[in-house]
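Next up: a single chain in structure tokens, the form predicted alone.
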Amino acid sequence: MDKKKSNRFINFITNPKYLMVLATIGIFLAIYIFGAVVYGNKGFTKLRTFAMLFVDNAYIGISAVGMTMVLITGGIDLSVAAVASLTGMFIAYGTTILNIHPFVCMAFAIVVAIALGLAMGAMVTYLKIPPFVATLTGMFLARGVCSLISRDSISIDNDLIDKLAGWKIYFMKLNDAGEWVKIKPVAYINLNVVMFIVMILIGTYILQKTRFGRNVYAVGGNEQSARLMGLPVDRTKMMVYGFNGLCSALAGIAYSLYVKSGWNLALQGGELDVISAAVIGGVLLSGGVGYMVGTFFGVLLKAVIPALITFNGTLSSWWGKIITGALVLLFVALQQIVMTSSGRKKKGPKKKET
């Protein structure tokens, strides 16, 4: 019993679908580890840190849940940034400038981002435009139309909107006196952490319990097969991009929460940040395999990096992109290795001639 139990885990870890999630995982614990090691006496390991891990890159969490079922697919988004910039701007020009309620501002955004992601994947699937010319037009004009409304900085003025980025949950204990208080220092997740989580949780119950899910496997794994079993191909990748165009909204309206202002050129590079959060989260660029818990690691792996860079107190920002970008390297060759070191399997050895 123990020895089927062992080799169940060892081809669980060994099986190339949890390789890379498990590997992304693991690099994560380890870092921490080390920074709670290095700068556990500067606060490194202290609850308020930690928490700040999901506060600040709560926004690159909910666009990644999109962008990881584009990648699933095979496909790609690179408007995803310049489409959250957008939802800035509709919300800081419309309730500042136009005295549009936040609500109005906030549904507008998110049709029109819908309403872009569809014709991108219409794009795609129908007209045979590659995923990177569909998607870097839909950036091009998000990122125009965002000029249109205004070349500066809005900042947002509106009391809603002030309450809804000072909503917090704060981190509680029973102190000696048997009452509850806050922990010291102030812990704290806020709306944008809460909509990061809603959002991994709701991608992975589509991918793993619908049809819709088992769908965007197939078709990032073989689209052709999927054509030929008869499968919803086009209809899949339109919703595909469809839902990352919510995801793109719902980033953009947790961005402005976080700095309460819109700005044509807010979240230049972001598309490359969501992306890669997904990659280092062991989704495959040529499609197929992925998962959100992945993802949900990879958001944190890219997030503990810039933290630790920050407790060393000498070294430059800059090295929290070169750390990135070799996290990136490594997990696309990685991905080359296991990928092809699975093909070899199926195919089993050669057989000798006589």
Contents of the next structure:
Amino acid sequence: MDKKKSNRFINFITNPKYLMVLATIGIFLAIYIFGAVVYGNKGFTKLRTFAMLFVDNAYIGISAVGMTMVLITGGIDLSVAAVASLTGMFIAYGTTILNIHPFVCMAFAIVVAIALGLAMGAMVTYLKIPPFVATLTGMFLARGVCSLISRDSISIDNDLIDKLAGWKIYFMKLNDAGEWVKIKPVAYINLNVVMFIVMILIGTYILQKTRFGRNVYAVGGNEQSARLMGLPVDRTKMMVYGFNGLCSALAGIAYSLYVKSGWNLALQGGELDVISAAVIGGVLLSGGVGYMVGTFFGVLLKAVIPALITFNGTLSSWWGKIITGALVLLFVALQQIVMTSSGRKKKGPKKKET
Amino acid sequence: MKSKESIFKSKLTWAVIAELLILVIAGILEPSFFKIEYNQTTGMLYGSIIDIINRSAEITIIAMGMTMVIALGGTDISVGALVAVAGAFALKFLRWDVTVYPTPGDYTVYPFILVIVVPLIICTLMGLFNGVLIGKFKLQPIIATLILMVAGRGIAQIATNGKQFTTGYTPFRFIGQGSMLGLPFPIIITIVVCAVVMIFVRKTAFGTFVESVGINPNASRVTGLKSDKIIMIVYTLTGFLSGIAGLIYSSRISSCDSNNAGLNYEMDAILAVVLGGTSMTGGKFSLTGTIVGSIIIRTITTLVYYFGITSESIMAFKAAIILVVIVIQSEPVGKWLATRNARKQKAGELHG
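The form predicted in complex with the partner chain is what I want next, because the block you gave corresponds to the form predicted alone; please supply it.
What follows is the whole complex; the chain from before opens it.
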């Protein structure tokens, strides 16, 4: 009985499906513990540091939810950062210059983003244009429209936006007198973090518990077989790009709450942050494999590196980029090893090439 | 085979027609657009046309390599970062003793040859790194080159300690700002690079190998082609060419800017290749088409500047152009056009 249990545990760990996610969590914990040991006296272990990892990277995480799905279908979306920037621009221009209610601006931005996502999805699905090129066009278009609206950064001046951005949940503790007080140093999470966590939960639910989620995995695993099985491949792909548009818009809303301004060049290169977060989280770029939990830890892992560099104080912040690059390399190498070894084990014709 | 040839030919013709059309529009809107003047004192030709070709040098050079990368069915998104790396290392070796000369001027610490060769070697090695990952380890091109795209700018920043160095060293400035035979020197470099690449690709079997691997890597391997070696050579070459482009860029601005040097170059280079009629799905490629594509991009950019439209909104124009081109190139539309042509031909035969 005991042996059976341990066998099951070993099987769980060595299952290539979960191995990548476990590796991400393991490396995150290793880096976090390393930081805690080395910079513990500087306050690295404080709850505030941990909460700030979420606060500073929530918008990347929100976008990564949609990106994970796109990558699982075997596609890629380069337009996310540009669409997020466009959303920020809509909100900034609408509320501050045109005096429109912020929620109307947000709704408009979401509609535009979903429409753009669906349009790119249609190009990929029906015109058979490689996702890379189709979404590159979307990226250029979004950035161009952004610049047509305004070339300068517009800072948002709106009470409701201020209120939303200032909304915080503080971590409290009971003091000796039995009252709830804020812990020191002050740690909090804001609306963006709530959005991030909710989106991760929604993403997990969609991928694991719905028919649509199953279709996403099937399409990514092998589009041809999915089609032969009678699954709605085209509709699934369209919906994935549409959902990613929604996530980009939400990321844009989170970003504009975070910086309280709209700028046409905001988040330049952000799409690569999002993609590398998903890749570090164990999502396979050739499609078919990936979990929201992995992406969640991928975002955290990408966030903890700059935090460590800040705590170090002497290293140039540019090391963050190099370490991220090295991590991506590590993970794709790991993916390659895991995939080839599992393919060899089965000896079947399961090995797929895309 | 013959019909394929004619389609391929017509793609290049379309590109040329598009370029001419844009130039005609420019000429109508602004007659002085075509004026070329000879400046006696500098011994250089001036004019919008010269400027367009001059400024398109970096993209043209990178796109030469990118054409073959795309013909192999891949993409290289690290080229922009490599441009920054080349500039950063060149300027690193052009440092001088600030205590002796407080202002930038005509001096260098290391010999000039080192300033040129070291950045090129570094970029070539980075290209090789991409090539090994893609050719040997069979990683997806996008993700393999993503690594250097992210890390490359970091390396460039660390090489220069995050500072923007400037230089006044004349031989270095000559690369981007000098002139030879009345033409700006970047044009000369571009002509030489294009000629060498084209001779290498078309006068040897290499170009055919690339096309073969791009169409079907497995079949090529079975016929005895060393696919992985060909992939490695192509990515290494692209790295080297990005290095040359980086030297030209940093020489133009006499400094290095690790944040903005080569920004979005990968997108422009891919666009140039696609405009030139090479399909993103790999296979046949056209280097001449790529040169025309690169010039088209620069013409549009120059026009947009010329007529005072904000520079950032160029993106929207580019998006519109790519949209048209890729829709025409896309498989279903291509099939539709092919069947229509076939029907027309049939009808012609019947009537003729």
